[in-house]
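Below you'll find only one chain, the form predicted on its own, shown as structure tokens.
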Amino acid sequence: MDRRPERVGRAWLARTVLLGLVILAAACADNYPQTTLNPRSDITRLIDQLFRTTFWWAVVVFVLVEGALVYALWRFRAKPNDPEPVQTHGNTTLEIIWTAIPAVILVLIAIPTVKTIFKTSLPAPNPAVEVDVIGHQWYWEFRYPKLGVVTANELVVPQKKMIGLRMWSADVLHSFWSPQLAAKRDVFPIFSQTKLKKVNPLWFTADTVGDYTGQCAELCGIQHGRMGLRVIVLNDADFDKWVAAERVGSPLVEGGKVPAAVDSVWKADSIMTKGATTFLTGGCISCHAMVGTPLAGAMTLRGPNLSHVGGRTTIGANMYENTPTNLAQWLRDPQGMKKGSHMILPRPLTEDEIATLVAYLRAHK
């Protein structure tokens, strides 16, 4: 007797079970950077509690239903020479029971669900820090109107203080999502010509200092999967230092003007002078605001504000580490680094211009 098909079947079963165990282990890892199972803020903890409540109710239903099914299959299985079973049509008592029990369970799930939905959908109550979040293809812009700060792709917030977000889009529908800190929230375009405005609120209070990743969670174009973000949580002292540094040349502070003392130091640096010239003549200024340039105070340019790009940990919306090598390659071939990016070079930059521009950009921290 040929047992090869049986051996092949067992091998496939073993592989399937092993693959399932690997997937289960990966799904249960609470140190995965974008896990929802390790909440680090008040709002994600509310959502996690709701998820776990719903999950355990689902476990109860599964055990009861599958248990009844297995019992019936075993207890009333057919045996040789069994007579035809009695045919019964309907049972009012059973029908009431199996209708009432799911209805009660649904009510018990619906009550905390509705409460959580309403609570998490409200604007932030008395936020300590307010941030306007604007989604672009394909990066995130963060404006702190009361602090005078504008940055991109890295949302910096203080620990244990309420953060209030007001979110909209500059082009198409996006969705802001930082799994450990902030609930997924759609970011709608604002159509100024029709006066239609949809500004979505979101709030959270981060528990722990750290660096948390996030992602656009709504298909928005060719680079949707690479429209990442970071939420950096600092203690109060470090956050105050960050704000003070970011306010220098911010478009929200005196139209982007640089303090005279800082400006004189920059102009005395030959690298800064050459880099500024390349920035102005190489086409960068047409899409990016930059401290110390004529468009430092612009708020509606096509690309992200670069006034403090040297202090950011990543470039390309959390795609690449912010290193001289990666920044140079981005300036050399942005479409090769991120296909579909709106960054189009009006002319190729020379290697000397790229080197000077990299030094200039990384000096702005």
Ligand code: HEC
Given for the second form:
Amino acid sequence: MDRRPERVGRAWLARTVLLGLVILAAACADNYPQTTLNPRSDITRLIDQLFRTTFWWAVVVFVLVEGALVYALWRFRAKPNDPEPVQTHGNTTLEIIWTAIPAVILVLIAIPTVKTIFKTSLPAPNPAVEVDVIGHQWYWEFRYPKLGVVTANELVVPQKKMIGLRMWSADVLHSFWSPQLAAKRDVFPIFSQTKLKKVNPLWFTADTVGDYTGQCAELCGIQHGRMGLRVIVLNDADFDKWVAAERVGSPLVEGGKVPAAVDSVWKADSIMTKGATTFLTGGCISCHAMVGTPLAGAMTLRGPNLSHVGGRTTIGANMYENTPTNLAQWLRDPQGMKKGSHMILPRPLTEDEIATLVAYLRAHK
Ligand code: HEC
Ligand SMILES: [Cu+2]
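Take the protein just shown as the form predicted on its own and give its structure as the form predicted in complex with heme C.
Full assembly next; the chain just shown is listed first.
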């Protein structure tokens, strides 16, 4: 093989260019959901504007500086038999100029930056819907204290309404981030012994109905990468319908009590009664609040509230589609489905129990 330095150099250049092209092509993929460059809410638009302002300043600086550099390299390059050039040491005027210009540019960038930081880190001025966001290893809990809803992993909100989030963690540091809808914001463990007893606010107003993804953005353990979320934006009528359904058996509405009318319908349904029994004997109750069981009203169990899990589009924090097959496999082998997760069954379930539980969980919309 030819190992002359210029050949090796050229091979590296070719590889670098190729890698660059691959990265560029990947960036062009359409419908890339977790992009900050396609803002769909008021707060992400503010951040995007700031990014673009800073970016264009950087482009101008880059072109001027690199242009001057390339011009100087070419114009004053050494030619054969050139005499030694004049040696210059220090030039006060030049030094003042090249200190002053960057200083002015930095101030011009700092003004919108500081303004945006202040604006985006305040609590929501007048939220239409308030949600408490609680990070857990490795899923998200969403509580709507005023609407009486407790759910997980899918933050359902109405469009064009200011949503006010208050965020904390039940265990370690997490960070809430839905790139198109809401800024990235740290979620602190308020019950820890550290000094970080801080509930962080965040607000956003979603432009349009849609389904957006998000992700924990602070390394928080083995399944950090699988601590996803969805933000589902509905129109007002659909949102009201969703709230009404979620309120049935919510810990925030009469401590999880089911209205008598609903209760009698459920009691007549064999899947509901058989399922509730399996939920107890299978040990699910020790970690999950569930409507119609003695711990329906519990707020601080290890796992997500399952009272309306049948209505969620995904399970495992946006990891799997919520289908009967995935749900069954989740119950058959939770550690195989999400290694290291805190769902550890006290004993394996029989296939009969799994079938009962799948039907039972799916019936809870
Ligand atoms: C030791 C505690 C524990 C036990 C026991 C347990 N779970 Fe879980 N479960 C969890 C945790 C924690 C999660 C969240 C896992 C994650 O996404 O990281 C979870 C998640 C789930 C989910 C997915 C929910 C969602 O919205 O993503 C379902 C469904 C579920 N469990 C059902 C059950 C059933 C049914 C049983 C009983 C057979 C059971 N679990 C027993 C802790 C437990
Ligand atoms: Cu996390």
